[in-house]
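Only one chain is included here, represented as structure tokens and corresponding to the form predicted on its own.
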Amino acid sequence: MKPIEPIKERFRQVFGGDPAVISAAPGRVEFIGNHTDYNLGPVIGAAIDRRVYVAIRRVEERLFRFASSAYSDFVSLDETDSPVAGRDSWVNYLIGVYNNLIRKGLSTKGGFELYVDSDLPTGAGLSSSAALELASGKALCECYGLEIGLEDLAVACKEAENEFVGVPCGILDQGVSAFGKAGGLVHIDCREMVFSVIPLADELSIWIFNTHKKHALVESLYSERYEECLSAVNGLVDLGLEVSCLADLSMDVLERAKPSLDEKIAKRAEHIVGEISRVETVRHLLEEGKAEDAGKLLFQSHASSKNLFENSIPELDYLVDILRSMPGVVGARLTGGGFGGAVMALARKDFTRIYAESVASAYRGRFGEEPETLECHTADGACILESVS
């Protein structure tokens, strides 16, 4: 956890006073469950010890000021009813959450000043956007005295990203950032909105290899994959099957229906149905302490993302292939929406920093630039660090 005094000092420099509340929320690693969440299947994620921090105070005038350590632009608004700078501004995540919390009873009196700091890499598939949403949501609720459950807050943040920012994400990112636990993974039943924790053995760690390839979901093929999954459901309904989402489908039923579906659409459905099965198998294997067997399914998940869902890229495939041969690596796969971003590796303690650097060196020799390498530990979810409100 970063010390909060530098955050408070920067807030004073920008806004001329002390913040009333400082909050934090972790980034997340998609452990397994690639694109299963918006198909109402299960997913497993890990909250990690890299976080977004939000400092905030209320002001009497109807004015909203935003500043961030990561962006040079200072944004000042007197209305929050529409996205700023098209839909590309980082501020939209914040005002989207604010608007959604108003629906849940947040006061509309006056405005606020808000500053964002972070040690979480952006564009790496670690969901800095969800961490920003949860940290701001926690801060706003504390600052305004709104009592809201953690599940409702996660859903409000998801809806803000869906409706205000325009990304059709599921609950994975916000749910893991909200419900994360040190020493465990978060399992989400996305149909029933049930959150539970799976223990992760102490001798296992999560490594992230960030390719620095652009990971901008609004502009990427994420939305296209979402629509393709919807097309698969519609195609199955046209065949007379009673399905409302791909989580309703078994592989046996899909195999019989595949000849009647568009080939590309059938591949997308096959990935989702297979991935849902892998998620539940990994859950049981980890609960039984069989991490090595679970790791094999992580490699299978990546192969399915590459070949069936086609949301990997050569850089991610290369990293997974190299990691497969490294001592101590239990499993590896792309993490997040794909089309760039990062690879996650689950590894024992004998996978050291030296081995990680050798992976990065091999990647540099192939692609001409070195990936950022992070060893991550599981962490607790969104929280209030300081409050004087």
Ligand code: GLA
Contents of the next structure:
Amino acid sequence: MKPIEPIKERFRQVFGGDPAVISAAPGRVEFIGNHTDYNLGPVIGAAIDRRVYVAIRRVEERLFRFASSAYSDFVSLDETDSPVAGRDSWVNYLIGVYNNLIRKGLSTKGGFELYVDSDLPTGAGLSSSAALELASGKALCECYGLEIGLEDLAVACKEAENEFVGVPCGILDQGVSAFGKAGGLVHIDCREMVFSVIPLADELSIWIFNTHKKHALVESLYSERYEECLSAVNGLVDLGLEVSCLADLSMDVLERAKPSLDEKIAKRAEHIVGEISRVETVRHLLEEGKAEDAGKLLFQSHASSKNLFENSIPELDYLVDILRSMPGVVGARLTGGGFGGAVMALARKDFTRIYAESVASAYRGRFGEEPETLECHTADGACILESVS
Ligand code: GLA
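Starting from the form predicted on its own, produce the coordinates for the form predicted together with the ligand.
Full assembly next; the chain just shown is listed first.
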């Protein structure tokens, strides 16, 4: 955890007074369950020891001021009812959360000043946006005295992203940032919204290899996959099947329906149905201490994303292939939405930084630049660090 004094000091420099509340929320790694969340299947993620921090205080006038250590722009608004125009502003995540919390009873009186700090890299597939949403959501609730459950807060943050930022994401990122646990993974039943913890053995760690590659159309490709999954459900309904989401479907039923479905749509559905069953198998294997067997399913998950869901890129495939041959690596796969981003590896302690560097330099030999390499430790979810409100 970062020391909070420098965050307070920066808040004083920018806003000329002390913050009332300081909160933090972690980034996440998608452990397994690629695009299963919005199909209402299960997913497993890990909250990691890299966080977004929010410092806030209320002010009497109707004024909303935002500053951040990562962005040079200082944003001042006198209304928050519509998204800020221009370059996918980070402020939209914050006003999206604020607006959704108003619907849950947050007072609309006056305004606030809010400062964001972070040691979580952006654009690394670690969901800095969900961490920003959860940290600001926690801070706003504390500052305004709104008591809502963690599950409601995670859902309000997800809806802010759906409505205010326009990404049709599921609950994975916000759920893991909210319910993370040091020493464990978070399992989410996305249909029932049940969050539980799967212990992760101490000898295992999670590594991230971030390619910094991002498909120019990544948001629209994500939405395209979302739509393709909906079309699969509609196609199955047209065939007379009683399904309301892909999580309702078994592989046997899908196999029988496949010849009548569009080929591409059938591949997307096959990925989701297979991935849902891998998530549950991984959960049981980890609970039984069979990490090596769980690791094999991580490799299978990658192959399915690559071949059936078609959201990998050659850089991610290359990293997964090299990691497969490394001592101590139990499993590896692309993590997050895909079309760029990062690969995660589950590794024992004998996979050391030296091996990680050899992976990075092989990658550089092939693609000309090094991936960013991070060893992550699991961490607790969103919390209040200090409050005088
Ligand atoms: C992104 C989204 C998540 C999830 C993953 C893919 O991270 O924000 O909701 O859909 O992609 O599994």
